[in-house]
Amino acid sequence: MEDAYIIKGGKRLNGTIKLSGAKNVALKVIIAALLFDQEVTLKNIPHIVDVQELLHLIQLLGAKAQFVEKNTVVVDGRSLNSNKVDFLHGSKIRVSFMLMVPLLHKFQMCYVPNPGGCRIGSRPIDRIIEGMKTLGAKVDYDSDTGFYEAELNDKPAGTYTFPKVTHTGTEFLILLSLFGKDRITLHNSAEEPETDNLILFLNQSGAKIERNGKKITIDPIKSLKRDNPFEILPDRNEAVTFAILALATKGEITISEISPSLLETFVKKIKEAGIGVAYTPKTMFRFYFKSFVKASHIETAPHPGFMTDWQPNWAVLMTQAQGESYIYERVFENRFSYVGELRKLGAEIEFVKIPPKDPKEYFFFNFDPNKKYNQGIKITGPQTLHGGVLNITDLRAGATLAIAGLVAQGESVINGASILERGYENFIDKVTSLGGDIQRA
């Protein structure tokens, strides 16, 4: 089987979608479960490639981690017998870096490869390393082997302030701090709901973590313990993808079950674009196309801002909007890889300059004044897209290209389907249930 989708677009998509569990919670709670001295059951875990890769990595380390039902995973870290993460599999997913925490707690020393995942810009590993060192760990990187060597000879202690907000960094240091010497405080921490869901899981298991805005305090505990399974929250990125998929085809979709707080910023922008939104007490959203879509101006930012993961999807919707729309990417420096692909379908998109007064303050990545960046685009619409052959380069861009293929008239081939499937469960089945014509090549 080829690693591609064949899509016949131009149909109006309508229907109901039940969301899968959040990828960005699932990966973190699976790793956190390795810190327990018992078997831990996790529910609503999406059956996606990234989760499968992580479970395999954990098994290679000697621990138990497997699906026992469709969306239920059981983890038991007591049998961990290796402190070195497999290079080949570890380099496939970014979250492999977080395995450093349970390995340090178990062995006091570990070896973890430079993390993989989507190449959407340089990720802030340096912020995590700096935080680890501040709390008492020793970390070195061997460029010859591609491995980080970390050592933790004493219980972590101290206070750390993130120079820029990072949700992975926040979650990493929370886990590292659980069994600390005394209270550890993290400043300028991420406020993502996925981070709070991890905190909820840990606090229900005996952790002592408190949040006050961007300040998080972690008081030391001796162990984590659970008597019942933990069910993770639904995936807001999937919710946005399917909402835009239906709306860009001038259709209607009902999405369940998700808290309004998870989609507050997205819903605000959707309403500004002239799209209908209804919410029911059963935590169901209904998004529906009215008569036309208004142009918009988007700037990405960490929660509670407009998510960087949403902007590629939003770009396709804006190809159907009236007038000129702008998207400014502030979180990553290489998130517009999809632009050239959308142009193949007839999208009118051009790069524009963003003139912030203080780029180092405006952007959330490590801005280099000597480097050239393309951080803004202008989309002119409405446009009639046509079919084409496209190539997926990262997870969210993959969903974007699939949406574009479903909007476009004619047939499209989307290469790199497995990249999209790293983060979306049963994507073909869900699109087909809405009336979309999509199949694996």
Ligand code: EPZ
Given for the second form:
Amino acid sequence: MEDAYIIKGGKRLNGTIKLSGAKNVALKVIIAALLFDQEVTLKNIPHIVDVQELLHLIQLLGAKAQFVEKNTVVVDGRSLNSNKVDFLHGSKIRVSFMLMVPLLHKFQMCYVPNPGGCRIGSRPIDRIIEGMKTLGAKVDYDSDTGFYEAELNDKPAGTYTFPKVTHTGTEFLILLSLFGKDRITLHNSAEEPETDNLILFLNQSGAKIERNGKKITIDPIKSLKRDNPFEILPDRNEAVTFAILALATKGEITISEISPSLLETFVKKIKEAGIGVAYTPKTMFRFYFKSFVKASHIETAPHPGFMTDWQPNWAVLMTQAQGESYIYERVFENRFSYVGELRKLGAEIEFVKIPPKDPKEYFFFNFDPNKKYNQGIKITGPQTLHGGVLNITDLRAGATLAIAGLVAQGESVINGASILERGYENFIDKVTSLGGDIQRA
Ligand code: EPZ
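Okay, that is the form predicted alone; can I get the form predicted in complex with this ligand now?
Every component of the complex follows; first up is the chain already shown.
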């Protein structure tokens, strides 16, 4: 079987989608579960490549981590017997660097490869390393081996202010601070709901973590303990992907089991674009195409802003909008890899300069004045898209290309299906259930 999708587009998609568990919670609670002196059961865990890669990584370290039912994982860190994360598998998923925390907790020192993940920007972990050192850890990077070597012989202590917001960085330092000497305070922390779901999991298990806006305090505990399974949040990134997938084909979709607070900014922008949105606690969200889509101006930002993960899919919707739309990407550099691919299908997209007063303030990545960035695009619509041969380079761009294939008149081949399946569970079944014509090549 080829690592590609064949999609026949041009049909209006309608139906209902049951969301999978959130990838960006699943990966962190699995790692956090290694900090317990017991077996931990996690529910609503999506069967996706990134989760399977992480479970394999953890098994290589000697611990138990596996699916026991369709979406239930059990983790037991008591049998951890290695403090060196496998280089090949570790460099495949970015969150592998978070394994430093359970390894330091168990062995007081560890070796972890420089994280990989999607190809969206350089994705350094300088803020995390700084935070670790501020709290008392020793961290060195050996560029010959590509490994970080970390050491923490004493309990962590202190206060750290993130120079810029980092989602996994916040989660990493929360985990590192659990068994501290005294109260640890983190300033300018991330506010993503996925981080709050991790905090809920930990506080239900005896942790003492308090959030006050971007300030998070962690009071010391001796151990974590829980008797019942933990069920993670649904995936709001998946909700946005499927809402746009239906709407871009002028269809409608009902999305189950997601709280409005997870999609506030998306719903606001969808309504501004002239699209119908109905919400009832029973049917949850219904997104429906009305008569036409209005052009929009999007600037991505950490939660509660318009998520960077949503902008690639939004771009396809804007190829069907009336007029000129703009997307300014502030969180990651190099997150427009899909532009060249959409142009192959006839999309009219050009890069535009963003006029920020102070780019060091405006962007959430480490802005380098000597580097050239493409951080803004203009999309002119509506455009009739035709089929083509496309190549996926990162996860959310992958979903973008699949959506574009479903919008396009004609047949498309999309290479790199396995990259999309890093983050989307049962993608083919879900698209087919909406009436989409998609199959693995
Ligand atoms: C998490 O990535 C998510 N991944 C991303 O989802 C999501 O887009 C992002 O948060 C924003 O919400 C997971 O949770 C596994 P950041 P993360 O640290 O934590 C720079 C998806 O498709 N930075 O908030 O890596 C960084 O390069 C993925 O599901 C530093 O420079 O994002 C980026 O430009 C994609 N130094 C910006 O900050 C650091 O030490 C924000 O990154 C840390 C980050």
